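The chain below stands alone, shown as structure tokens; this is the form predicted on its own.
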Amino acid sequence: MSDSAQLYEAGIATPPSTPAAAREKSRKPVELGVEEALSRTKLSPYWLDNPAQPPAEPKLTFDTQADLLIVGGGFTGLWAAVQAKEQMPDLDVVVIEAGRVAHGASGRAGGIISTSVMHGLPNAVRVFPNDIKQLEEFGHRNLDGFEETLKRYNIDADIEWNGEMTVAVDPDHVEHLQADYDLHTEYGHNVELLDGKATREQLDSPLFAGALWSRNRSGIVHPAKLAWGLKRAALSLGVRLYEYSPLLEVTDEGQTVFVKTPEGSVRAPRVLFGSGTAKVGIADINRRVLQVRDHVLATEPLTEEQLARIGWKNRQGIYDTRTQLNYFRLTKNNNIIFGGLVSYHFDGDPNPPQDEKRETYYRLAQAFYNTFPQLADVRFSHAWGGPIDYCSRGSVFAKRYLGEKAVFVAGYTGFGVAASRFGAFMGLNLLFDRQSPERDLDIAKLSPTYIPPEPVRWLAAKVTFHAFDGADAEGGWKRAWIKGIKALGFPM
């Protein structure tokens, strides 16, 4: 054996230069460690790093009145503003946003669109078994209206209607997919159940043992561009929007509601709160929702050669079947958006310092490489955390407050990109006391149950998320804890 070959065998030199070795080197990606792959990563949302971002609207710096005040310029608030003006063109609508449009939860989402307004069909069956047919109809109508609105206002949000796919990452999970397939087929969905080989032909990962592919009425969207497009539509309809105008105080004045901001105020007979988990001074709201933190990575744009290693020609949005699930999709420029690793911070801290630390994303990056080992040479361009408004039933709810002059809409539990349009519709119907089919159903009549206050909330969340980590492989007390939480009615 040559000296160079002996050194190579000892692991302290490069392999001898042979045609076969050269071919192998050109074929195999150069592996990056997690730290190196994240070393140049921007700790901010990929979606907001975009020249399409419009300038901010002025702050509210004076006292004003309105027919309808909407608190929150995220998806719920913007959809409510657009629909309110379409339904009642003469209505004077004011929207106040604490920061900038799309810089809250709406600009941090994964951007997978689902037909469900209920965090998926299985969850709908669990929570509202008697109303499934109507809820499915609402979901279909909602997506039709979603698509029509984008066309009507010429909103370019990089939308692709390629379906969504749930992939089994363990052979034991295939039975779960079969049950979901049967359920979706029963309610008329165009779904396809794939075995391991067929799944890997759609998207190649050594982890995938099967998949359920919902072929239509779902897809992917650029969430920030969607929010910016809805902002432009609302302004074109005459909505008055004030950014950097956080709510400081809300007062029930009997016939009207008075809302104070740092430099101005709004008085209105009706208020719609699309404020997610932000504290707005109504204690009952924060008993029914809590903020959990999702974490997301964006890769650098894949080259054609890198994309060919995994396939993904149909570009579906993907969820996997882990207890601590991951989801992923492609962008228009072929970045992979890879999310998961949910956590909770005491009292729903909206800006936890952990989100600004690279090591927070190490485990998520490792999960990416475990899922796609053939992309070991891919770096991450952006990493960020974002809030999810979690509630006990895992679906949107609308609840009246302040002598029925205000309605709070939230609780999407991660499915708000499309369901927020339906949530806004339901909230407006309740606020203006309009007869509408959903008001006859439990989704409008019932509210989610209370979530325990701090510190019980923090302790329970910590134990639950610790149970998520390793529950699939370890079972034991972790699996028993999760079953207990599900038995109490909380979506897992």
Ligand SMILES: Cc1cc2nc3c(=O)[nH]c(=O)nc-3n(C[C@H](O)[C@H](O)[C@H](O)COP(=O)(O)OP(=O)(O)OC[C@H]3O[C@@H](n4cnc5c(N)ncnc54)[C@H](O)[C@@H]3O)c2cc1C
Given for the second form:
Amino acid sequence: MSDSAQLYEAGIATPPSTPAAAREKSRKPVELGVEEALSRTKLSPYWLDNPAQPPAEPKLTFDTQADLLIVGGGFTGLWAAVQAKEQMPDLDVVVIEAGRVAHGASGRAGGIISTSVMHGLPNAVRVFPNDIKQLEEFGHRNLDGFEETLKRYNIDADIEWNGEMTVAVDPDHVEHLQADYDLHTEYGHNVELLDGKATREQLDSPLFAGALWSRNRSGIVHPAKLAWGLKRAALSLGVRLYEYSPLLEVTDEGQTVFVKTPEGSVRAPRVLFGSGTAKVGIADINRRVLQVRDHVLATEPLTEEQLARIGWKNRQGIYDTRTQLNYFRLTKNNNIIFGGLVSYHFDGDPNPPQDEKRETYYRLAQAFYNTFPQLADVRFSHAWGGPIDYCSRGSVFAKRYLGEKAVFVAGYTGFGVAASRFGAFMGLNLLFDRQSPERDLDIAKLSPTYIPPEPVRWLAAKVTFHAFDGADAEGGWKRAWIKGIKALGFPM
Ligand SMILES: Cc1cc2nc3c(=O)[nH]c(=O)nc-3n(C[C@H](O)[C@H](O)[C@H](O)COP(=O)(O)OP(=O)(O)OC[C@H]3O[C@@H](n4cnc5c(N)ncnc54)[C@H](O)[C@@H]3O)c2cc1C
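The form predicted on its own done, now the form predicted together with the ligand:
Everything in the complex follows now, all chains and molecules, and the chain you saw is the first one.
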């Protein structure tokens, strides 16, 4: 029996003999179950499994000097390299990347593009309520620059500007959407509030009770293609990029910073760290940023018939309103990317063994089927984990180190696909001590608060993520705990 006949068998011994009968059966997809649906899944990022991945640049195998050293070849590092060369063409810029470009968070992201540089308007209101107008303006200008850069370097990253939609998965959550709608309208966003029926006409799930659809220059992108395009742009501008060249040691030499890699070194008067959650030898960074792992599934490409079962003609990027949030979007080939199962590993382990185990993804797969029971016959092609640089601000910060010769940029807390361009811009302005509007504001002047060290960090994260799991349904101590963590100033 063919694969598809097996899938649609639904307990009937004889396979359908006519096309009409086959169509009839296709309305009742057989439940695969999470184990079966994940049995052939590759445990690696969907985005990186692509022949468009460019070859690696050489390792750094000698001692060199540069005007600017950038550590990290993710979005932050690449945007910094491109902007630095555009602003100062004669600057000698070196980028060192520990592994391959885009193999960190940047090539593992859901790829939903948001206009905000602050992890959304509600978070901006939470953190910097007096600066909203300027922060909004930064978001708009950032996306102008984002789009112009992609055009200038002919970067094709499968972008679709269809907006982002927050869906309420519980009737009680609809009132939050109304509050968000009021806030977004106050600041001139193009938003639409949908009731349950209108939401399900956009994307059909029995869970959806309403939605807020923001069409404000947001949408979806192939994140790895974006990073590879930025890499090409940086190289075309004369940036020297070395892959498989991790920073091992950093030394403040007074006038310069000395960085050692396994087979070489770089000496530079200025360094921009775009190294995300990695430990780069500056203890203060890890007091302010912690690595949370997030997990993602990619389905096999949906057939036209499977896609028709859920609608999604407008192909928005979607977030739901669960405390343990799920986000989802379509790819150009109609795979569904379905993410959102967070975990914490002691001391921010960058390679937790759990990511390599199929069972880690069972709960996420179940959440997928709960959201889309119509797709019970769909398998997952890829599953992966990735690092989230969580900080109390919930959004990017730039901070000086090593006698002001270095600037560290990160803290996107899961919203850095577009905001990383702004992060790099803010970081360069600080590093080169240039006047710029953001430098008059708290976004550039303040840093996120300290997060308690291990083992308190591990314990608090364990309890918090355990609370996430039942908070919506059970309430009780779980909701109270999450409220308490929020009250301490941490975004949830
Ligand atoms: C699962 C997941 C889903 C996400 N979904 C979204 C989304 O839908 N929308 C959104 O806006 N954001 C999303 N994000 C967040 C977004 O991906 C990040 O904010 C963004 O990619 C951060 O870019 P970065 O360059 O700062 O970090 P990274 O991409 O992690 O780059 C840091 C680089 O530094 C390198 N490095 C580390 N240590 C060293 C060293 N010692 N020497 C040299 N190099 C080093 C690493 O190898 C890495 O390549 C998601 C993140 C994850 C993990």
